[in-house]
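Given next, in structure tokens, is a single chain: the form predicted on its own.
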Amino acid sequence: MKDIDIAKRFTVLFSNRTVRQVLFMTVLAAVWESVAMTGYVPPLLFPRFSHVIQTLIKETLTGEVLGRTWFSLNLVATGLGLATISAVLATAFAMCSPLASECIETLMSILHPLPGIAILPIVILWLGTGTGAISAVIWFAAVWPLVANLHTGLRSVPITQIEAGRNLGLRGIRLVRTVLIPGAFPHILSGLRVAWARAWQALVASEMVFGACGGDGGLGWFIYKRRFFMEVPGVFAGMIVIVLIGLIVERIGFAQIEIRTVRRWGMTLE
């Protein structure tokens, strides 16, 4: 009787999606410390799971890792901000005449394409190093997802919901908000996690490939300075960082607002 609860509460444990990712990673990071102790592989490329956490906790105490990530996540918001909005205003214009719908489609054909920091070059020549250079060049990885996702959000919204709106007196604003938002919103959403994936890669690469900020900056710029000093732990526990922040983002902020939306409202399967 007692196997058979112990295998219920298993059961129900490894039912967690949380959990198996958890499970998932611990697996990986034993079959790292395994590989790293061989000594197959030199330890300054290929340093122990152990000591990349040690440099983490070092790091995280004398408070760099933390400074370069609020860095990190300050451009990246002020740079989906931006994004944001011009992606508002130019679905909004794109949705009032169909000229410009052809134009903005025109151009996210040839942009959306293009990777944000082919553009870095161009944006340090008009702007110089510092936040400037990488916030633009955020703006420009997440405009287009956001822009591509909004208008076929809002065009794919059946015209019998559009009409149902009006026969209820809605209109202007309130049928946008009401009716509009809410049909598109999966697509709304959809657009916002890949804004945010790219603008986080582009934030990075930025920092990484360049040194866009100068003397100072976020975690690519922490990566960047640990690579030049052949701090390898160092550079690995940067990117674990990167990579658990947007596990965070994505299991904590759009995760739940899906489950808290879309799945509520029956547009997705669970």
Second form
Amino acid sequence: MKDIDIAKRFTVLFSNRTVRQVLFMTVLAAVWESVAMTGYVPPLLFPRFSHVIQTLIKETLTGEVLGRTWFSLNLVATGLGLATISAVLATAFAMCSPLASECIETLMSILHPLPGIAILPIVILWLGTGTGAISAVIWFAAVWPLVANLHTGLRSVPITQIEAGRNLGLRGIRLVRTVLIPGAFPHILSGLRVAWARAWQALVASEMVFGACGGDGGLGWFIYKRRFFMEVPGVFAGMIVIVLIGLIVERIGFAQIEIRTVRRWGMTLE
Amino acid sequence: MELALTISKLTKGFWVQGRNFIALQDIDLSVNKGEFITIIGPSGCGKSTLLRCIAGFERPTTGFVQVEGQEVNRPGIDRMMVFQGLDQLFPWLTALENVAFALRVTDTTRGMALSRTLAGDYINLVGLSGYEGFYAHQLSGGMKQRVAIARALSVQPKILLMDEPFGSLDAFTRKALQEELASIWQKTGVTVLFVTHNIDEAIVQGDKIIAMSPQPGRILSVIDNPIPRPRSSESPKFAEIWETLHHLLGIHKNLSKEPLRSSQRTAPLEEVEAII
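And the form predicted in complex with the partner chain, for comparison with the form predicted on its own?
Below is the whole assembly, all chains and molecules, this chain first.
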């Protein structure tokens, strides 16, 4: 009787997606731990999961993780902020005339496929190794998806809604602010999501390229430094922090914004 | 009777693929205050273009549109349009907020609270109390059009322009909304210009029925409708007007072509540019 009750409870619990995900990750960690414990793999290169977690806790307590995270987030915020401003300006310019729009589109199709990190060598020559160079790479990685989505978003606003706004006497910047921007919001949000993901990747990548040169750095540099001193658990710990921040921003940040706006308004894309 | 609207020698041409397409030719029309006019004609007869010229979305090539003596040269809240498309509400606003938005942007001195209170009255007027907090995607087609009517009326236009507003609705909803609109018209006394391609709708709704012919769009005839409201299709006079209209419009049957517009267009960027 009691067994049936427990089984039932387990089924109910298992039907929850989050519970399943946590369970899967626990299994994964257990597999990791047991593979490392067998002794067939060199512990220097493949540390036990528990060691990684211990290192993570230790580094967190010393304030190292927080400092590095803060440094990285600051850089991403700067790069993303500049990219957003540039994207708004570029889109405004594109809306001035069909010719300007064509120029922006051509520029976008040339530069969009170029990964942000690919411009790092030239940026280092221009700006030197430092936060400026990293911000530039982040800016470059984020600006094109933002321009593309803003551009598409504004064009996707139904003409009847624009005319309904014009009928109310709205024109120019007021029409853009009250009708076009909210109407383009689903695209703007998806542009920000892609831009954030690309910016975060570009940040970690570029920090590793000249991590050893700078005196201070972010999470990428943290990983680089730990590898340099062969502190492999620290390398894994850094990777875990990068994954966690990515998850928090995507699952908690963007997902919550989406639920409260686009989903609530029934404006989900496709 | 005071004149609400005067249209004089209005011609509208468009350049379509390098050729000048005459959408409207020599339109002369006077509408008294408080009249309910229906405009009927086959697709492509320019009836929507005529409405858009009155709304100020299009500029006449020659001739002019005057509202109470003032020439129309841009969109304005004295002429509010209700579109056919079911996408005219702002989806990021609730039914109430759509109306309150119109009230707020047209008079910035009116506060948010007052706008919402007034908006509530108009939501009531169109029979949607209880649905104030619903977003557009949660409303049925008929409800969306009711909100659009409430939004248009809330700014107290002199003329309500309706471009086949019930064209996308099923027959039952259409019938209910026709009756609703008639009662709203009686309550508010607003002048209504109602475009349709449905003969029954034109007769049920209009005190005056304007029949148009296509290519180029001209006014064929203005028919007075003496049938007392609420109009029933059983009435013998109804059949008579129906025959007249059918005859008038039937002549041009062979000329009618596919409409040049669709209800759910999205704006090409150039069009958005032109607007801004």
